[in-house]
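Shown next as structure tokens: one chain only, the form predicted on its own.
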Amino acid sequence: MNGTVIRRASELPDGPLSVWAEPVAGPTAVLVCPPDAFDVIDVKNPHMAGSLGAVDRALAREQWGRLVEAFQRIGLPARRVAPLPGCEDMVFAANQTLTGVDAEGRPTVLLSRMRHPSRRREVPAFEAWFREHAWRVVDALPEGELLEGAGDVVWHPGRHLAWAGHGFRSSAAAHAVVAATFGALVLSLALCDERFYHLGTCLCPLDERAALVVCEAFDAAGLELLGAVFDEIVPCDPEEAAAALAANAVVLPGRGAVIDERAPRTIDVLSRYVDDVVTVDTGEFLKSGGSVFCLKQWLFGTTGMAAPV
């Protein structure tokens, strides 16, 4: 069922995951963004409603090096792209493109489509950066369609899976692109509460059987596929969930977590599944309504390894 796109659960193969699902290397390494021009200028989620031109600059660059520091840490050596004057929001770099391996294990990136028109000439920077380390670089998302990258397609760990979510900045067409794209199967998701605009706010695997989830965030659909194919569903704390977008941590099954200190009991449900949990402060980025997950983009084999931020 490779290339396929699933929407509920009664659509799900026979038998387990390990059937169904071929397995996969994961990332070997991130790809950030300094925040040379980090700053919240306008309102394109709730979180950043209050913070315009609240962001202390030096303190981002702080924290944002801090981060760094703990990918590193957990074994997620950090590649960096330049950032563009006038781009305040590419720090954020899960967006501009979404990541992975093809049906034939080759490292691609499927660049694109960005909602609002300020981040759409992030893009091609990222597009530069990739096709500069000889990644495949797909263009197909068809015209109208939207598909704001890692943002919002989340890889099953240990699997050649997607979850993808549409409703605020992507489309739900678009899934049949990813699925093409990558030759994988995608668990297609609505996205009901405007705090989690993207999938990666409120969805965070913490292994291949388990799952850290904000349930206000999705429909019953949602909810029963996430149940269908996940063993575990933990749910996030409501509280740390919007506040300190406690679910968008980045997690290596098994070997260690990194998320904003803000959230103590999800740092708890953490440390139950990996042996390092790093945190760190990202206070600045949460005013925009971003942390952890939003401020990388992932990488995978060796390609593009070769010069360390």
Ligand code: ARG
Contents of the next structure:
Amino acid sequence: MNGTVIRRASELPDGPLSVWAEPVAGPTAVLVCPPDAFDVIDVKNPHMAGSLGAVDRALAREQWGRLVEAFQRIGLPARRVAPLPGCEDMVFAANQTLTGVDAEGRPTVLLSRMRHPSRRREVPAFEAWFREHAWRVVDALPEGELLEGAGDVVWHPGRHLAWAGHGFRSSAAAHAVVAATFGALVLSLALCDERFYHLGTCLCPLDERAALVVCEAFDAAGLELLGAVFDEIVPCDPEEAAAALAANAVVLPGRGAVIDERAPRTIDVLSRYVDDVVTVDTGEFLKSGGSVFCLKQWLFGTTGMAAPV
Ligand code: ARG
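For comparison with the form predicted on its own, would you give the structure of this protein in the form predicted in complex with ligand ARG?
Then the entire complex follows, led off by the chain already shown.
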């Protein structure tokens, strides 16, 4: 099954996840990019409408610094990519690449093709970081296919299995490239609500068996697939999901979680799954349609661990 894409519950292998999906180690660190050039200058997603020119850069810098501390506190040391002048969205480090391990366990990175030409300049800067740190770098998206990295691909906790979204920023055909690059099974979901334009804004696994899901964001086939793989679907409060991107949290099963402080009902939910829920203010970044999960890239293994932030 590895290397294939599944779009419907009826195509799933028989039996529980634990028999058909390989166990895999989780991330060991995160890669971040300081918000030196951060701004809202156009409307790439509905959250940005009304926030043109409204970013407080000094406040953004402060919020970003606290976020990096929060990652560290739950056991995710941060490495950084140098920001490029004029790349106002580069702080959203989840999008330029997709990181993971391949079937042999090698840290592997698949380069994105961003939907907006203004964001395409960000990708080579991330590519250079991964090459310098000896990752296996894959540049394999066919002409015309789009993929916005971990913005639209969420790894299943503890299993070599990827959930991938398409519709607004990534194309469905790109999911086959994810499956081939990582030798993983990919479970493909159509995204239906523009407020939840990336999968990372509407799906947040809580552990191997439970997930926080913004149900409004998916179609019937997607909800059926989610329900067939996870034993428990916890619906995310729709208001918190839209206004605070509550499902854009980082959850490390058994370790901790980081989430924006504007989502009290979701914070309660997370506290039932992990002991240490760290809350942060990502208010300046919410103006651009991003929060905790979008502001970092996962790092795996020990590759690239030499140079601290
Ligand atoms: N303004 C950015 C964009 O629309 C925000 C990206 C947030 N990242 C995310 N993974 N949702 O491209």
